[in-house]
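A single chain, nothing else alongside it, follows as structure tokens in the form predicted alone.
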Amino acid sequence: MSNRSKKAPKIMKCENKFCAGCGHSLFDRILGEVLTEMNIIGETIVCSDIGCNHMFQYSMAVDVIVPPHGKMGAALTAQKRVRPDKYAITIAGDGGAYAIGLAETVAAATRNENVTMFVMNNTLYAMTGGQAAPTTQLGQISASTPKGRTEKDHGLDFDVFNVMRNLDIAYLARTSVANPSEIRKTKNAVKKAIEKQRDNKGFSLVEVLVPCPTNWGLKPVDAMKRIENELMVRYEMGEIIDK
């Protein structure tokens, strides 16, 4: 029987670092291939928000720079203007870029920088041991909300595309890497992300849903299930802003 299995590219120079299921390896993978499909990989600057995705950069071989927490937004527009000649991209995480980098985040959208933001959305702040996040759903037991989160306590979850879809941007879209068709659409969705920039259009944003088994408590098969279940009906999914 031959061996069907797809070989990871070169970029990927070892063995992930994250947590057993962690989504965010899923996700690194993933750009990791579509950098090499597009032939991109020198040519490619990735701002790394600090937090569990920024683990990305000892399994991937591509150059990094690292910005103060939340500051990606800011960090990518000075980068872009700096270098146009490369790709400015971020990985973020879901607390970084919609709790202390919101305004950043909004202000580059705003000004529809030729910038290409991915964030994961594990819906909580989990390197710094799983403390409630914006994007905590209500009822969700967090290390900050352990009775859950409640809106009288801590006000409604935060949906980027509340902000983002009225905007002059090219590009806003959401999936998750719950299964083998949800992945396709991100690899897909993160793509077509760095296209826009390659052609000038402007501003991207991709929210990928990633599992956090290690702070959600479940184990990883579980952890997918929740975010097939629970959060991919909770969001609204697909592409959004597509110019």
Ligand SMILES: Cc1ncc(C[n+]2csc(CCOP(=O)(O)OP(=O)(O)O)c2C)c(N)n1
Given for the second form:
Amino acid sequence: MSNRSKKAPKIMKCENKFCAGCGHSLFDRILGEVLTEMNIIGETIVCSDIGCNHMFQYSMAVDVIVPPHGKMGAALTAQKRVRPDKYAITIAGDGGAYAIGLAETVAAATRNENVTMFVMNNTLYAMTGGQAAPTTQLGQISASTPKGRTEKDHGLDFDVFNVMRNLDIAYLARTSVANPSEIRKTKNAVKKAIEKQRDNKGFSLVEVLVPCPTNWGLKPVDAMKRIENELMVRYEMGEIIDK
Ligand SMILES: Cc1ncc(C[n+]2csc(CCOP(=O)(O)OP(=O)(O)O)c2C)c(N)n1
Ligand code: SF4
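Give me the form predicted in complex with the named molecule now, not the form predicted alone.
Once more the chain from above appears, this time first in line as the rest of the complex follows.
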């Protein structure tokens, strides 16, 4: 029987610190492979938001800065203007990018800043204990919606792409890590988003639907099924803007 496992690139310097079955780890491996294949590790600074997503920096050997939570759109803008010779990339959560940081995310997109945002959407604030975020789905149980999110009490969930799709930006895509085909699409989107920055095309954002089995109260395999059966059905998937 052939061994089809692929060795992790050297940029992944040690085992990650995420819970078993966490989607952030899959994304980090994808980003590590893309930075390695594009040969731009030394030319990249990752602007890391606070959240479980920030734990990439323990296992990925790349330069990192950590601005205040949610301010990635502003911090990336500053970073790119001060060091235009470096790729300005962020890894953020949906809480950071779409709640506390919504204004900064949309403002950076409105200016079509030449930066790249990767937003891990796990439909809640994971690191602080699983509270509801704008992305928490109707009916979803979270630490702050113990009976499930309702329109009456918590409002409808918010799809930021309804705003972003109308802006003059270089690239907007939504993918997931739910199966091998989606992982390939994510890798392709990550590469394309970074290429837009390389070619000075402007702002790019890739949202990746990732499981949080711990706060969802699901086994890892069932958390992946939730992405396929619920989230990938609810959201528009694929490339929405590609200029
Ligand atoms: C200004 C500020 N407000 C709040 C917090 C507390 N805080 C830390 S992480 C986090 C939420 C993280 O959720 P998300 O961005 O969705 O990332 P995830 O943990 O799900 O990967 C919050 C509210 C903080 N660190 N700083
Ligand atoms: S709490 Fe959720 S998002 Fe955080 S490391 Fe664990 S599985 Fe991942």
